[in-house]
Partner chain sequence: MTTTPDSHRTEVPAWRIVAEREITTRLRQKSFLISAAVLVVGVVAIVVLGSVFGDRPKHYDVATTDPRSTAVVEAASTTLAASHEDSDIAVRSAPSPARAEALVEDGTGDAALLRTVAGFRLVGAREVAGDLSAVLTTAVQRAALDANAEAQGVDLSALQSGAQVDQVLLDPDAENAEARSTLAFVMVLLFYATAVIFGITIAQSVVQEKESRIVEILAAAVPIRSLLWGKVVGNSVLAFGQVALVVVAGVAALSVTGSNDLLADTGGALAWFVAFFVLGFLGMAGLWAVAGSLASRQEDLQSTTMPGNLILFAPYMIAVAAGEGVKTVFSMLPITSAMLMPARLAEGSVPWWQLGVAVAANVVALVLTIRFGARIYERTLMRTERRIGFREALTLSD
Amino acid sequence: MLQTRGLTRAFSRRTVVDGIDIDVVPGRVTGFVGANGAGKTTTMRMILGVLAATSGDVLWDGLPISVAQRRRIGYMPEERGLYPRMPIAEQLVFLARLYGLTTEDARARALDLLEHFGLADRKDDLLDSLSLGNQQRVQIAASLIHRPDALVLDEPFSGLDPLAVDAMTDLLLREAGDKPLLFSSHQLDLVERLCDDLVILSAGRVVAAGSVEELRGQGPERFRVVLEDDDAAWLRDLRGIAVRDVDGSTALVDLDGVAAPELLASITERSRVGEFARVHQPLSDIYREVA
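If we look at the form predicted alone, what structure does this chain have alone?
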């Protein structure tokens, strides 16, 4: 398991990361979200050792992480760092050799990753001759080239079209397997689709953390009510609920002091109900409430 405990970074008199505790559990995808300047990239850099922590610890399986263990983490920085005037396969092989792979294994690994992204026929092209989306694919391949023991990815899906997102998602899930995977993203719909666990950062502090199911369950119970041949606006007059939205015969309501069976009974006394269904709170709402 990859963990941080009390991880803090101060620049002069300003603390930008303040006592961060994160658990990145093997076999589970952990999403790291927060506004620009919340401290996500700084935290990731401290995990990798690129930036020294002012205080706190980074742990691997409960012990302080070593230099050798950090080398076993696949890292994709927000500022992409490959060589623009170097053929893509050549630089992937070069990076794999730095991690100790033989030349033969490095070439096979590079071609496998490029094949997955549909770039095998462009293996000899210079990086800067590719589109931005394809450059992004090569960047993620570089973070995976040495078969890392954990993955820390800063905005890996930025700028990708939906097909590229699907290809990258498939590859990450295949490669991560039972390994810790932490990635940051501003695309909350993507985080919701991919992540098992979530850490929300605001002003350098963790303001919410846990499994996606746990975080969704922290808010009020929400139901969608669909009436048959009746306008749902009158639901605003009922006690014990907060009506979030009304659109004709459909309303979205939060329970506020009344149980679901009691609410349903009150509605059916006045109107026929076509649907009464629990609605899970989207991550975007959770994020807005805590960030």
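Nothing here was measured: the structure is a model prediction, and the numbers come from that model. Residue numbers count along the first chain shown, from 1. Superpose the two forms; the largest set of C-alphas matching within 1.5 Å is the rigid core. Compared with the form predicted in complex with its partner chain:
After superposition on the rigid core, the Cα atom of R244 is displaced by 2 Å or more between these two forms. The Cα position of E269 differs by 2 Å or more between these two forms after fitting on the rigid core. In the core-superposed comparison between these two forms, A35 has its Cα shifted by less than 2 Å.
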The other form holds:
Amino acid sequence: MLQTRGLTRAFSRRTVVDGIDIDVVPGRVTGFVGANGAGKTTTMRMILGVLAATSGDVLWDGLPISVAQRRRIGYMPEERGLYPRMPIAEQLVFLARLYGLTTEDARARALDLLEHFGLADRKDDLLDSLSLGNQQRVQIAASLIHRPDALVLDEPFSGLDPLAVDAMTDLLLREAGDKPLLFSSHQLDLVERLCDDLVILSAGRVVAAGSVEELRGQGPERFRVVLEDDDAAWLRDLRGIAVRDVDGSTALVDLDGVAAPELLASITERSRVGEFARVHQPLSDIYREVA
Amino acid sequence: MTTTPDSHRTEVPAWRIVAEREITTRLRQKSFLISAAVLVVGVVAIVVLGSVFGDRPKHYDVATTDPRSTAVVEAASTTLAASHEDSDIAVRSAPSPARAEALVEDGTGDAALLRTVAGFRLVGAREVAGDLSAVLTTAVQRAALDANAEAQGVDLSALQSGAQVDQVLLDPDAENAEARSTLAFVMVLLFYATAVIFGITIAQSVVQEKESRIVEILAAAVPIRSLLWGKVVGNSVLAFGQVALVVVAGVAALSVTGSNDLLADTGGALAWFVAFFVLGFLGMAGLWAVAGSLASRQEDLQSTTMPGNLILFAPYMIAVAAGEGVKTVFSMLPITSAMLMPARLAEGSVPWWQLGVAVAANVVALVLTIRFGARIYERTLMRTERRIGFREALTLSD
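Form predicted alone already given; the form predicted in complex with its partner chain follows:
Zooming out: every chain and molecule, the one shown earlier first.
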């Protein structure tokens, strides 16, 4: 497990990251969400050790992380970076060797990944001759090149079209397997689809953290009610619920003291119910509430 | 994250992998190969042209019409051959003075030596080559002196006894002085050009990684210091390789063109040149890397490489223009000595203690600049957003 405890970073007197605790559990995808400037990138840089922490710790399996262990993290920085004028296979081999692979192993691994990403026939092409989407694939391959034990990816999907995002997430989840994976994004729909756990950052502090279900469970239970041939406005008269919205025969209600079966019973007393369904609160709502 | 040993992993030090990439990347650049080839060809050309236009044997043709003139020309030919190897003066016999002058006019003869009432007349087309005129004049005077002495019954050798002057040059460096100072100048130029070119290459290579942002991945993979060492070693190897190649080509050209005595005189200076190049270049390498790490884009290099350029340009100017005293002092200071000391060695001998001071100063400077460079480099490499000033870099903390 990859954790941070009290991780803090100040630039001159401005504290950008302020006592952050994160748990990235193996086999679970942890989403790291927050507005621009909330401190996501700074936190990830401190996890990788490319930026020194002002205070606090990064832990691996409960102990302060060693240099060797840090090297076993696959990293994709927010600002993409590879050598623009170097053949793609060659730079993957270069990076793999820096991470300690033998030359033969590095070659095999690079070709394997390029094959995987559908770039095998372009292995000798210069990076800047590839499309942006393909460059991004090479970038992800670079973060996976040394078979890392954990993945820290800063905005891995930004700038990709939806189809490319789908292809990339499949690949990533397959590669991540049972390793801890932390990725930041501000595409909440994507985070919602991919993540098991969530850490929401605002102004350098963690404002919410936990599994997606837990976070959703924090809010009131919400139901969508659709009546047949009746205006739903009368639901406002019922006790034990709060009506959020009414649109003709459809209403959105939060339970506030009454249980779902009782509510359904009391509605069916007056109207025929076409639909009565639990509504999961979209992540964007949770995000808006806490951030 | 288990740290069990893994058969797939090796411990090739990261700096070596970085250095390898620097070298292979450069060796694949056409511009690099072309500039190295141009340099080698240039040095060989200087040597070859120098030998062609320098001391090549001279052949003159002098037209004469009578045996006295012919005897004088033959005597002059012997004198010329004594001072200029393989040189001679051939006699062209002409039936009359007019025909002799015609030979000079049409270029068959370089000059004509004709008898007159007072003695001799030396005729040239537009001019008579200085050394030809000199040996002929001496020969005429000698012949006249001999003839007159005999006519007067005077023993010429008795008359001249005690008047012999033997010239002995105490300064052994006086020989080949011109060639030596040319060599010294070429060495200064070669150091200056190579150090600047490869220094800027280090800076460019650093800023390229900042600009492309790959530096963040590299920094996550290996210690920043390894990146610095890799760059310094890789580019230094390239620079040394190029200098060695140029020196070898120059020495080969010297020995092929038969300038072996010059080679014997200056071989030591050439060896010192290579040694000083290594010290001087390494002494600057850390500063060039810092120049790269302070920049955020290639355009910034112009200002961040300024100190490096100055450090090299100043001794270059001194080597070209300054007086002996200033040169002697600067030839013992770090980095500047790398340029000035080999030049002094090529031009003449240098006391051993001065050589020792120069080497020691360079080694000390090398250790200090590399340490200083590494510290600044580590602090500034990850700051990719803008250019950083030298003063600011010194006050930065991690």
